[in-house]
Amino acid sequence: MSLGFSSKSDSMSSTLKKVLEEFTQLNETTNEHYAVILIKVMINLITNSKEMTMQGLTHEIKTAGEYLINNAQAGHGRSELVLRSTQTIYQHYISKGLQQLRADSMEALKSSLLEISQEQIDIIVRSKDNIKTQCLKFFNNRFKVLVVGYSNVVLYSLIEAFKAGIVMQIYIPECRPKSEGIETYRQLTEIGYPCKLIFDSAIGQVIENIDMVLTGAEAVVENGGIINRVGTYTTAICARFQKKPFYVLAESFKFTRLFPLSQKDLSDSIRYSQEEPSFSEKLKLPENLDLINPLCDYTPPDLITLLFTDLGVFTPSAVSEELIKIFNT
């Protein structure tokens, strides 16, 4: 009897290893969004699964998703949140699909799950264009904008605005500890966008001269707040003090069922980076440096003006209603 359990365990271990290897390879060799990659990996898992029952297949999908969340790197040093929110919504639609299916064979069941998976990919692919459309109605040539960190959807919206002849003056903090703002600066200036790179410590001085703040998000939580790169919260506080609007651009697959009330409510795996930050060689640092190196922070909803999403433009208070709609439909 134990040999049967051992064989099953070995098979699952092998499956999980393949899933992680496939995710890592696609993430390193393609420019596709991590959320699309995650679902594509799940599509291959469903296609190649040897499970003979619906219960076995759903367990395999759920286990593989959790394994990816805990072991995969989403790119640009993102936290587990960016994978967890996608997997949670994907799992919801898979479970909902299974409840409604009347498949008479495993092949028919797999076919239906693959159709659901492709629908989710299509939604993700369209999300950036939907957000961009909302933004183009709002952007203006006269605007001076402070952009926080590196966000695919923020970059895409700004570049598409530039192509449409809407050219704003962009200010970009370096975004330590990973200096992601430098990558944002590089990509925008390559197409001729007028940008200025600023030190993180200069945000308070610069923000009084800008018209608005734009940022992405790693997750949008139930109360309408966001979890994003460290420094987002600080920037939002400065924006509120200077009475500057603070706008978030985020795809709906980043909506997550978390409800933090403060920084301490974030788990250590979300808050802290395991990587050593880089310092200038000119700095003479102590050998035993006691360093706090946070990766993300939580920005509460009262500091956010609006969220631009592929489902529409929302106030923070409306986000919980949208989450209810997603998980009740």
Second form
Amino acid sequence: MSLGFSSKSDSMSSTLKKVLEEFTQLNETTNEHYAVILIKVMINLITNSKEMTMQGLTHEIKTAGEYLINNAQAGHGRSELVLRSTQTIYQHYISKGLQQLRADSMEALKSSLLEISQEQIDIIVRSKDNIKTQCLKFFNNRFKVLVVGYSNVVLYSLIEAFKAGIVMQIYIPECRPKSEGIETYRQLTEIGYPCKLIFDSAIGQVIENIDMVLTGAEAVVENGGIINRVGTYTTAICARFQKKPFYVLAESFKFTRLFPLSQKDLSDSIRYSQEEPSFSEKLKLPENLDLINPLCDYTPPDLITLLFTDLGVFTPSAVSEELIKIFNT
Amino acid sequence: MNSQIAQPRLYSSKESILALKAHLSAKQAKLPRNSTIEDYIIYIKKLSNRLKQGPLDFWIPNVFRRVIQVIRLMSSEQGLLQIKNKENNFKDLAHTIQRQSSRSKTTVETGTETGSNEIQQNIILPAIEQVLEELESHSDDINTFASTHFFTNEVLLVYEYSTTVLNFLLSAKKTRNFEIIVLESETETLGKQFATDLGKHQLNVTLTPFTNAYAIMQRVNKTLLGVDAILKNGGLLMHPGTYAICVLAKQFAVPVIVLSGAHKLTPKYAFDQTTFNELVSPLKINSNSSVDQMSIGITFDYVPPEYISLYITNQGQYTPQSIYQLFSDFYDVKDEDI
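How about the form predicted together with the partner chain, since we already have the form predicted on its own?
The next block holds the full complex; its first chain is the one shown before.
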């Protein structure tokens, strides 16, 4: 008996290790979004699963998902929020599919689940395009835009706008400690955008000249606020004070069921970054440096003007209703 | 004053709907015999583009959007509408799952054999009638909602001419007394007209020039305003000069209440004064203007939603944070680009 159990848990842990390996490999070799990679890994898991019951399959998906979220060394120092929200939505639709299907065999069940998974991938892949279409209506020539952080969606929309002939003056803060603003700067100047790099501390001084602030999001929370790279909250406060519009571009799979009320309500993995920040060698750092280095911060909904998602353009108060629609259809 | 000209927006909305009705009845539409609902919707969108009087005409597209939405609602009730275009989001997933679960049952495909004439009779014409009725009765509904917000002996501030506000004040007068202050802008006589019309019905009216707004705002209990368009973020396009009044009202913590029919709901966004605006002829501002004088006049003031306390429409009462709900009920997202 005990042998049976341990072999089951052994096979479970080997499955988990395989899943993690696959995730890391896909992450390094392909250029796809984490959410897409997660679902592809799940597809392979379902295809290769030896489970014979619905419950077993659901349990396997759930455990694998949790394992991935906690252990995937997501590059660029991203938090686990994107993976977590995608996994929640994915599991929701899988269990809904399992509830409503009346399949005769495990194979039929699996193929229906694979169909659902593939469609989710299609939705995720198309979401960037949908956001770009809506964004283009808000961009105008000779606008001055402040772009916070490095976001694939924001870059895509800006580059497509450039190809459509809309040229805007872009101000990019460096975004310490990871300095990802420099990557944004590089990608935009490569195609010919007029960009200016500024230090994070200069945001307050620059913001009175700009026309709008653009940013992505790691997660969109239930009250319409966002969790994004540290520094977003500060920029949002400055923008609000100077009455500049603050736009967030986020795909719908980033909607999570969190409801933070303040910065304290974020989980520890978000408030304390795992990575060592880099300082210039010219600085003479003291021996025991007591550093507070959060990864992300929470921007409340009253600082956000509009959220651009693939479900439409919303004011923050409309987001919670959309979230309910995703989970309750 | 001819009431139709006093309400130019309502007038143009009504006339365009009546034109649509006439086109369909007189079979001028030249629609093929077995047109589906989608064909009708495309035809209505084309008609809206033809009738539209310029980029700042919101009211004709609004009312056509409403007709299309009512058509969709009615046809989904009767099971006729089929979802052809994928929306590319999670709502599709729900359909896929439903489709899969009903694979073992036989799915009933309806609607393809219904003739064009039947569709017209059962759906299109009743939809048009419903929208016309909404337009006709919007004043009564607004008056019902609004009467709960005003008390006896309040001092209300109004600006220039608004027929919606006029109708409301006349109906509220029957149950309570209040004092009305009418602000007039120096370039038009609409303020005087409004004060005269109110005075004819024995209301307690004071007419003041616009420059006195700061001085009297301290004595005002509520501000009542009419609009030209309500935008999707809650912003408003209003008569020039209203923005200054809203800023003043905010400073003195005077609630600003906006009365409007739902035909003015426009599903567009604007964030500055220039997005939806145009310059008007200087002669309209100053009829004595000469060549070396520059008179700048604009069509609308854009007022951000932060300055408004409440929107009262014939479809209900909303705060700026919740007005988006009305848009999602009233129109469909697909029709926003008409």
